[in-house]
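Form predicted alone, single chain, as structure tokens, below.
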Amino acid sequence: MNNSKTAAALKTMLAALICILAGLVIGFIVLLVLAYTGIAAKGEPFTMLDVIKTAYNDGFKQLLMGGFYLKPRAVRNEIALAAPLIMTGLSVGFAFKTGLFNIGAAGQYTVGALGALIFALIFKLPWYVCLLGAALFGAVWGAIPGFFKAYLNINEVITAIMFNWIGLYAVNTLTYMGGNSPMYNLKTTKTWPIAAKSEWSVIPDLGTTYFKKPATIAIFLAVAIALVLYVVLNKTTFGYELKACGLSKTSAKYAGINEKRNIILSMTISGALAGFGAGLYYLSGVAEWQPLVSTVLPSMGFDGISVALLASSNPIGIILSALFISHISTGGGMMNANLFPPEIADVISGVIIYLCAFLMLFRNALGRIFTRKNKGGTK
């Protein structure tokens, strides 16, 4: 039984593998157009080496390095990133596991941070609290869709949709209240730094000074909860009656599984994972709210789509798929910008995950041809 989940675990990682590959593969023919145009209009001479050169140069090795382009600095970003896209890639990994599909969770993150910067800079407090407080109003928000669907069945997609943009305004309207609001800094139109108002609201750095500014314990946070996640899931009984509802509600049901508390309870541990990351990132000092310009949901809530198909919703592989596209979208930024655009990052990560819709069909090629080299060492 381990053997077959092993083989089945093996397949499946090889599989994202090819669609990585992939894509980069893609991503550095649109780099070769780019390079081809960008030169071809300055008028001058130049050959196809000079082309593949550019690419590669100015852009691909730059995607391919990452925050390690720009060491010390861009790494701490790249690590500032990572650890809110594992904390929104689990919570819609976890909701896929239970068969619900959790979209809302950018608005999750935004009423989680609110929470996180309601505890920090109004009550003070420390910052295991704060990002209890940040897990909390994202969990409500997450719930509330929860009970939509299971009292009265309306899908969670559309439910979610609708408050992530009531999250966003209402954020927004609270964070700022014309300029009134004990949260809001008129000098720089945004929140306060969290360091500024309550120093032990901030998140602990790690105590090295590699990174110039400190780098705080988040993403070990993020990993932990990880962790923890993928033994509620594969190890108890409450994992498998989750599991059980998203395979066949219906099953489940006469199985003597209370699947409407299992919905309620599947969307607020999914609120809950997207607002605590929304508190290790703000409670990190990274960036601060920005009430007055943030008129667009946080990449960050539907960059977890992204994360979790790239790992078939497997909380391990969350995590190595959150800093595969940390890396890569902090690359983009460092290309040449008269060349590239940092989008082209977007376009990997997405022209990946449109392959990721034939995982499966990898698999399955990979599975015959392990049959096929297995059949043939036994004769």
The other form holds:
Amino acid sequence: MNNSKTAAALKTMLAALICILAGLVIGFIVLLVLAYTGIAAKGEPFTMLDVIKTAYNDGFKQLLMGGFYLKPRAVRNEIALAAPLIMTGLSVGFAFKTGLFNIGAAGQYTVGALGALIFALIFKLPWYVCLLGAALFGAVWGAIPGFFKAYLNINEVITAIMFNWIGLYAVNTLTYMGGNSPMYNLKTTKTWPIAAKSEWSVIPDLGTTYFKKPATIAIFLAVAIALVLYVVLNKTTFGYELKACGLSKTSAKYAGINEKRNIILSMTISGALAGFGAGLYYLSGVAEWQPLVSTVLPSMGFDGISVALLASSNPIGIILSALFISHISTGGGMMNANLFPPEIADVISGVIIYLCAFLMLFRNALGRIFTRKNKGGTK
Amino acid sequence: MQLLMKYTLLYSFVLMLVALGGMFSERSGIINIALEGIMVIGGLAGVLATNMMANSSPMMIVTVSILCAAIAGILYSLMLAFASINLKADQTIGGTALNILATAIAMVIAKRINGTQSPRIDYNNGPFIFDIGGLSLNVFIVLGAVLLVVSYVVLYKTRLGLRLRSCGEHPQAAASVGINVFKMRYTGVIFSGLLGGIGGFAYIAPAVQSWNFEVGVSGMGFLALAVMIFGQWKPFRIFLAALFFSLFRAMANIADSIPFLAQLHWPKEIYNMMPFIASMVVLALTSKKSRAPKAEGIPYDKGMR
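Go ahead and give the structure of the form predicted together with the partner chain, now that the form predicted alone is out.
Shown next: the complete complex, the earlier chain at its head.
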């Protein structure tokens, strides 16, 4: 019993590694093409080796090394990015476990950011209250698609997409209000830095001097939540009921589980997780909201999908895959921008999601290889 | 008033084209959430073709660039077809991946072509626009009207259409009378790539002379999905639904120039929100009698009953 469980986990991990490897290979090919056109444009003679060298030294190396390319400063950025990514990954992953596809993590994250800013900049409450506020705002935004799904039978994906955009425009309006919003700083065209308005709303410092710049305990909070979620999903009746709904709505109903309530509850929790992630990011003092230029949804929400898929929605795995995604995004930002746009990191994560869409196929194929090896061809 | 009409027409044919694309795909049984991404890729290809042929005759520019947009859309949609038909992947996740990938690819290409770190591409949209009685129209309106009729005929009056629809309702039954489900579903997705690619170009080209690919197509592909559902997967209803949605969308563009609306001093964002809110209201009201294709989203399995 225990043995088969480890084998399954091993297969999942192997499949994820194949996805990552394939994503990196495609990323390297893109770098090669860009390096080739870049060098060829100069009109000087060159060899294929020059192209490969440029692609590696100016792009791929940074991608692989991530934050460690410019340590310790960039390592801090990588970790600051990983904390909210873990949360959006958990948000999407939790919904997956309960049979829902929460594509709305981006919107819940955005609305969660608004919650964090309101509680910190206007009410000036301590950081843990602000975090709960962010989670609360995200939860409301997550509950809406759940409600539409449970009572009106509208696919949660459609509702979530619509509310992503509604959320984005609403947050931009409220943080700006024609320049009159109390959260808006006219000079920087961003929202006020949290520390300037309410010092105790900033998440406490880690207390290490290694990074040369302040780093907060956000990452530990995210990891703690992942562990809690793992226990809830695997060791409690509540988690079991939610998962049962995910596996088969009708059988769950037959077993006396209130499936409508569970759908709304799953989406609410999922939204709260995404909102909490926004809280971790915006209360860390690493970035402010920019209402005038935020015309697209934060990529954090969509990266959460890659994170969750890569980890097969396992909360512990999500911690690792979030670290990986934040690793390559940080690395992508450090490539030679004249040759390689940082969006190559997004290309890689897009390829990974695409491959993850048929991850099951890999897993089954791997399974066949395993059983053949172990049991000499008998099934 | 004329401005309102101009933008309403502009957006309605974009939404209609893309929603028709979605209709073909879903009628064959494949949920195409990648429409947004297909639009981006189609728009990018069209814009690049326009720039490359800047010195050709207007007729040439229009024909070739629209063809390029269509072909790019088809090629990109094949990735969805391959994942969801051959590999039986989760169609929603595959589509989401393609959406994310499309914006990333467009940004990388646009930045590369500019040689700078700006993903904004300039182009001349003169060849696409013409005037009738002071009302500014564009070639996509003509093309859209033709494609609407063609779509209707293909879907309801041809053998192909009948077979395609049967694969979206009950693929096993279709297969039992000798219809190749794989081929039909590929056809559906390819049509959606064609229409989505043209739709993306139709959104970008006639309105402005410079496009920032960072914003993709700002949610138009998703709105088209709502238009398709509101249109109940039927061509002419989709056209009416598209008109309804674009009226809201157009308001965002011209709110400042209508005296009555300008007096309200609402932020632009409120108008941007409106089509999305309207689509939710509409979806909520029509959900009970939804006539979605029965087999959409379910990978075809020969052995399933």
